[in-house]
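First, one chain by itself in structure tokens, the form predicted on its own.
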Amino acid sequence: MAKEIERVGIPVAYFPAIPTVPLTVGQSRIIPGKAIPHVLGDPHLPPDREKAYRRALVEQALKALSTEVAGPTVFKPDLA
């Protein structure tokens, strides 16, 4: 569905648990998630670090959405 949304001119950032799948199908902007049960978070982190982790993912998605890409591109968030 993300490819269809992009086809009409709306950029999409995709958060897969397994980045090889969207790479194979040609998804444009890929931000790898943590794991299958917790794609956009890490329940093993303390609350303050969990918030920082999620914020880094959102910031990377915003950067990905504002970046022109010519094909599948993986954007890795700075999770330091």
Second form
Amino acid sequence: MAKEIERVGIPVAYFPAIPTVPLTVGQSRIIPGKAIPHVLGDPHLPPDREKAYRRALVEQALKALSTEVAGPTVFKPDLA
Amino acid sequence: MAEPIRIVHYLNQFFAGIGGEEKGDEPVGHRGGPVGPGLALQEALGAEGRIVATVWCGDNRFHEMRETVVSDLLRLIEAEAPAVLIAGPAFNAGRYGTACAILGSAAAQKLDLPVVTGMFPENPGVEAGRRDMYIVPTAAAATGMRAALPVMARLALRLGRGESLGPGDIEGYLPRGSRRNFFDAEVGAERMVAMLLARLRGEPFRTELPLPRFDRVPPAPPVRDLPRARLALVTEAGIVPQGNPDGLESWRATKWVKYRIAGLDALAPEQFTSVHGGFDTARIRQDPHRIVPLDVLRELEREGRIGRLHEDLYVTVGNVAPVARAERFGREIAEDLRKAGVQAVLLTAT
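Same protein, the form predicted in complex with the partner chain this time rather than the form predicted on its own?
Now the complete complex, all chains and molecules, led by this one.
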């Protein structure tokens, strides 16, 4: 699905739980999330820190979307 | 009679009989002898092969703690001194299939074991593992178990005896992308002319050099001016309003839908739920932002870091979706996004 969106020239920041699959199929901008049942969150964290974690992932996506890439590239979130 | 060939069998938590998605975090385990589909596999192996042990791991656990899980499994496998590892079959289950591929590659490379597994040809595990193991093509669903096991058993016995296998289309496994030289009765020029004549006569012929089918989409150019760009949210996690007004299916979805999020600051769990049937959705039903980060995007929108968030959220369910259908959804959504002037997309998947 993401590749078809890229095909019309719209960059996609792709958040999987497992980077193996998008790397294999050639997704261009990949931001690996936490876990399959909660890709952009972590129920073990208190709510404010969970939201900060999610924000770090989304900020990484913004960075990915404004970066030129030549092929499948993983953007690891910058977690303080 | 010779000793039976020693075989270790790998399963996920479901086929090991431990539980469904709620047991996705099941740690590595093992037991002597066959378990679950291993019983029918043992029957197919007959007296020549023996499943000496079964090892398993929850699909989520496998991927989330991959290195530890793989090294634990390899240790258990090695301790049984097997001649072959059989994994699955995983049919069209993506996490299970990639787990079989990752474990299989590790066993082939580190323990020098021949590995046999079974998968639906479109399972992402096929691409990940085909070079290191023998993957028997199966049906998409577990109803194909009966057809898959005898083929897997036959390949496993031959590999266990140290025999080398012929080409995949004859032996019944998916091509591994490697070639082996052999002497043919006819030289290349004769075979080539025969092929050409067959083609001119409109008869079937088999190429000796299949061209790889690459579907590489060149990466789209980056967004130049994010603070002025329109961004859209797309998800395959089945986030829908409570009551699922459009009847989005929890697996093999036949449609994509879009929901207005203009003016919404958050996705309240009282208003939104998930109908994805391929994993335990309890955590994202508690807080849908764990899969659709609307809360954070609104913050970034207010701070002027992004121009604006598109008014619709695009949703489907990616659970065992046939690739051709997912491509069609992608094309349709792309067209919709392009018309709406969307310049970048955040797509969340599970």
